[in-house]
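In the block that follows, a single chain appears as structure tokens, in the form predicted on its own.
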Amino acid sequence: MGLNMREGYQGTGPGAITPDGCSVEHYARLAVGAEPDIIAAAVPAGAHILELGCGVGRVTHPLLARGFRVTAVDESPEMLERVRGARTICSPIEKLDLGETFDVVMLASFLVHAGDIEVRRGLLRTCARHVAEGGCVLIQREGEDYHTDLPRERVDASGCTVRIVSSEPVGDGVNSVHAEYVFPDVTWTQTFRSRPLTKEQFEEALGEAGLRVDRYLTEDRIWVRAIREE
């Protein structure tokens, strides 16, 4: 297991569990989901991607083989060395400053909704220091029934029952979600701190940062592309 867990964070299960409770070999079986169809679509060809919180790849490997250059960055390790033919980077995504800027910077996996305040703001920040000029920045965030139509599962295309057992009031805005990844033959489960935010908090967080939204890119408005304000 991971080492120096946050606090309201933990993961169970085999292999390497990462601060925030994520399972490396859990996230290394996942499927490619749509994310990267929906990347390609609203940016440009060959663009150079700064991906943050990248993981092992599983977003990182379908961008690279449409094209795209990319700088992968996350505070795991373990996480990293999954992934193959990006430029990677061990880092806390709030502290990053690279000196260099990027045609898109994509935040993806909810890590908007970080509940702390503070973690969140710096998370942004790093989007804003990085975009180019006239570049853009990607963001995830959680669908708007994520904390209240629960409990649900899915099945993804890799086998995984997906299922949000439930999401907890701890406190100053933040929720405590516990979820459970279920393949045939082994569990994992992850307990982490989310603060849900409506498209009005969203859009004021994203002004704190020099930043406003272009344009919903998905129906559900999950997926965002961001601009930085004039």
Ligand SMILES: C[S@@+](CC[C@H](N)C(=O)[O-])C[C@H]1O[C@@H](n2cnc3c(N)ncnc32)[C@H](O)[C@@H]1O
Given for the second form:
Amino acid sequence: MGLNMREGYQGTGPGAITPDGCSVEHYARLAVGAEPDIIAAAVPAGAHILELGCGVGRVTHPLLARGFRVTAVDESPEMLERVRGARTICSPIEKLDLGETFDVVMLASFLVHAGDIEVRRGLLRTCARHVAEGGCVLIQREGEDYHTDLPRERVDASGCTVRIVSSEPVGDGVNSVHAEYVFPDVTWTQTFRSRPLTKEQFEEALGEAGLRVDRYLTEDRIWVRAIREE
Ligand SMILES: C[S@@+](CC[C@H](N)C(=O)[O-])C[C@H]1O[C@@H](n2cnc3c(N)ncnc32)[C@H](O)[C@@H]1O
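Could I have the structure of this protein in the form predicted together with the named molecule, to go alongside the form predicted on its own above?
Complete assembly follows, chain above in first position.
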């Protein structure tokens, strides 16, 4: 386990583990899903995307292949080492202040559900600070049954069984979620904090950062296109 873990976050299994409990090798093996299609349908061709929490570039690489420019940010140097073809920046997202703006800022992987409200505020302020006039922020939020439809599992295209085992309240509206990622030859686990947000709470959190929903991009309302409030 890393020495610099975020409180309430941990991971087990071989290789480097990020402060939020993700395994670098696990993400290097995972296949990409519908993310690039959803993103490409919501933004102008060739846009410059600031991708926050890019990991090993699982989504970055297909976006580059489609002709987008990507600046990829993560706090894990071990994750960033695997990103190819994008400018990379190693930083906690909540502290990022590049002094430049982007056509698109992307905050995926449910990071908006950070257990610590101050971290969430920081993440959303980073989004607002870096989006260009007329640009947009793409956010991936949790599905509305993620903390109730438990345990649940699915097999990803890479052959990984992703099993969300439990989600237990730890106070102040925050849950501790335990997940297992099982390949035939290796298992990683992750425990992380998540603050469930109703649609209303999510929209209120955006508002605090000076953002508002432009439209929900998917029927399940997991992917959101937000813009700066006038
Ligand atoms: C679940 S992984 C997803 C990676 C990538 N978005 C993907 O879908 O493959 C989350 C990534 O975000 C990074 N991360 C999480 N919280 C962060 C923060 N506050 N600042 C910077 N990086 C963060 C982790 O280091 C990890 O690489």
